[in-house]
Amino acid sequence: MESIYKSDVVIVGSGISGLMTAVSLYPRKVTLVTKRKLGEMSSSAWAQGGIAASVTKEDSPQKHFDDTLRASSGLSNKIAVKTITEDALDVVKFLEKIGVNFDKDSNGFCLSKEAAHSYRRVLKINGDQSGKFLVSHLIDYARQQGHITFVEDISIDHIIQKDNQCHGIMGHIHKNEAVDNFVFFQSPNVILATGGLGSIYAHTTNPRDVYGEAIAMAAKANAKLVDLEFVQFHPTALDVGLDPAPLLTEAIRGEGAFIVDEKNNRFVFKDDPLGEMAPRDIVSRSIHKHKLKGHSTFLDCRHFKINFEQMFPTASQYLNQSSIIPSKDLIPIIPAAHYHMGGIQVDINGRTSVEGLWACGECSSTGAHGANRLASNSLLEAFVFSKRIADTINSEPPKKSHNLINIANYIPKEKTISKIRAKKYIWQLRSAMNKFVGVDRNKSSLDQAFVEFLRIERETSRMSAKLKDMLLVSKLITFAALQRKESRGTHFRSDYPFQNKELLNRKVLNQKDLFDYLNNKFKEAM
């Protein structure tokens, strides 16, 4: 059974990027498609950090700009950085207008200082619950508008395109993956806002549904991708065996928490004079390296004078569930895949290289974060660029839908492997990514990752759509990591441990580049 819907604009994803784009497109008719119920299982809703914005007299957009550039390891798009830092105050004003209550005291905003920021400039909502409240307010605001149609429980599988023009998207009813339950959304404007890809790694802070599906779809539609090698690992995920690993917000370190080993050594200072407040890539590598030497690693809050539970309710809930008392116990931590600086290449207005296809949020790559994202710039970027996409589309007259091409070409002809077997191979893939394409990489480990990918493909001739997408995204990241023969930002290669000034450029690639590489690799092996 097939269903076909027509719409002027279709948005895929119901996190901050998808919701903000939808409300900003008013009064144009919009269809927003989401895999789960509205707002569920998005990284946005899980975000404990807040929104970075210069709102004090001693701070300024220029200082925020400078900090962002420093963190980016020289690879950011300065126009994108200028755009988000200068528009930050407008984002804050908009959110307050729709009823968002940022944490305040008698002096104004309660601001946190996070790693690599020169000033306290991170606005929070109820301590570490910023993402939850932002998504909730946006959903309420979106439901009040009359121009948005919400379609839930649909997994999108393909972008329908021909001759580099987007015609729409195809998906299936999420709760029923039978081959005869497909849904087609015909539209001249498709906006991808599905989030990042953390769950292709065994250790991640992202929801399990966040595995790079937008990148996989865009790659199959021959869109250009960029900066795929730059995956940011958050240094302080709670290491108690949960999947995903609960995030312990960076603001805890901003309030003075130490990172220590089993002997109470603050070992991060050996790698950077900023210690715990060094950029995330440095702290993550320091912890990873220390663990490889056989040490245990912890967050130490035992000296805190603040009310931990009041300031960090989400972290407190995780710790309570694990029977950890922060005033008495060391908190075990591990680096976990958290944010992807790379993604679908977009211009300053969110356009991809495929006409009619747009992308925003973590699945896109504007260049605002370069090789290493400054903490709490991600939600800011999502708000700023979502509105830019909406303003650009609204500035143009509505487009007529193209004649729909043969959608039968996009319907699978065979049933996929069982879910039990798929879960087995998905876990093997995630483990391989963590081991071979993680915090520390080299040519040998990256080559071994491809060996694992090809083995999984060989043993699963009828892969699930999810496993196919995860494999494609994993291959693309690994391929990009092989091409960048240097260490920069979150991309660290032990065989090329230093930056190379000759490689101070963003690496653009597409699916064909990957296939050409693999074909040549096979020829050499024969």
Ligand code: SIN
The other form holds:
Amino acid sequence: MESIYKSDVVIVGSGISGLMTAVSLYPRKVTLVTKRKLGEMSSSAWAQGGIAASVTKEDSPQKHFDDTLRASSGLSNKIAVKTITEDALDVVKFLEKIGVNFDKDSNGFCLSKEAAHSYRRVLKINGDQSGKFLVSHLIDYARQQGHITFVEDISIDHIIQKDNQCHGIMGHIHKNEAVDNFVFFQSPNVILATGGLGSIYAHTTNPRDVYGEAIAMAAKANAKLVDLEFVQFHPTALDVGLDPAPLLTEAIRGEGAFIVDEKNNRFVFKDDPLGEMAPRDIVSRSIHKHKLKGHSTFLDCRHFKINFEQMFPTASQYLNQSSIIPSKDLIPIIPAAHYHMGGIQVDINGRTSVEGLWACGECSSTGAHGANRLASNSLLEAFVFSKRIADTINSEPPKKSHNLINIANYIPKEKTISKIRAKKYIWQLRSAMNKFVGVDRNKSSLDQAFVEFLRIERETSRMSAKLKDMLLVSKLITFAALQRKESRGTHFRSDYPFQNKELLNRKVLNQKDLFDYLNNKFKEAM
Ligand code: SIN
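Switch from the form predicted on its own to the form predicted together with this ligand and print that structure.
Next comes the full complex, this chain leading.
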């Protein structure tokens, strides 16, 4: 049986982007759809860093802009960078107005220092629990406003569009992909805010649910995608065999932690004079290379004078669970997929290339982060662009809603493969992404990734919606990585190890480009 909801604006996702867009659309009626309970399993709620904003006398939006640009390896959209760095103070003021309590002492905000920022610039809440507090505060605020209808436990699978016009979305009851459990939302404005794609990699700091579903949906709706090859690996995920790998915030290095090997050698200095405080892409590659040479890699906080537990309650909890005492023990670390700079191409107001379809936060790509994101600019971007989308929609007269047509085409005709078999193939896919499309890639590894994807596809003809989406997203990332024949930011190709000035442009593609590539590849192989 199908249910059809109608709404003027429908938002998919309940992390910071989804919630902030919803509250900023007040008083317009909004439906917010989320896969689990509100805020649950969102990357935002797991964010440990905070919000980057130039709030001190010696700092300025211009300096924040300069640092962001420097980290981005030349590829960012300067207008987007200017927008987020200039609007940062307004975000902080708004959050304080709705009752968010940033950490403060007698001198004002307590600010963290994170890699590649020239100043202490990151506002935080209860040490490393910024995301958790921001999300719960926004949920409370959103509930009080009264203009939002929350629909929980729905997983969205498709954007329904005709002639490049979005008509709505279709999904199923989460945890139940039975043939008769589909839900449709008819709406002239659909806002995708489902986060990134870390979980297409075996090593990730992202929640399991975060596997690029918005990119998959947008691709299937022929939306333009951009910068897909740029996946940021966080250098310091806790390496104790947990999946996802717990994040150890960069602010720990900001307080002076060392990265060392088994001989206490601070090897990152060989790759960059800034050592542990070099941009993330450089530190992650340095750790990755060192591991490949057979070394073990650790975070070393044994010399700390600060109260670790008070400053980093989340990290302390993770370490505690693994019986690691930071004042005594070295902490094993591994780079893990953390953030996607690429995504659904949007303009400066969050519009995608499909009329009526908007995207916000990590699933979108505004160009604010270029080829490598600066720490704590992601929550900032999410707040700034959510508000821009809401203001743009609110400034326009309500749009005509288009009837949902051909909905039967979106409903799978047969039952999908069992959960257990899907899990096995999902793990194989994630391992292939880590091995062949990870911190270090080249033509041969990227080709091997495609061989793996096609094998998985052959062996799973009735794939679950999740596996299907994960495969599509993995193929798109790998295809984009093949196209960029240079190394820039997080995209490092050992067969093209240098930047190429000629390639200083953002690469836009859509699903058809991938299909054309694969068709040609098969023709050549025959
Ligand atoms: C961190 O705290 O290291 C992560 C923050 C971020 O990704 O911006």
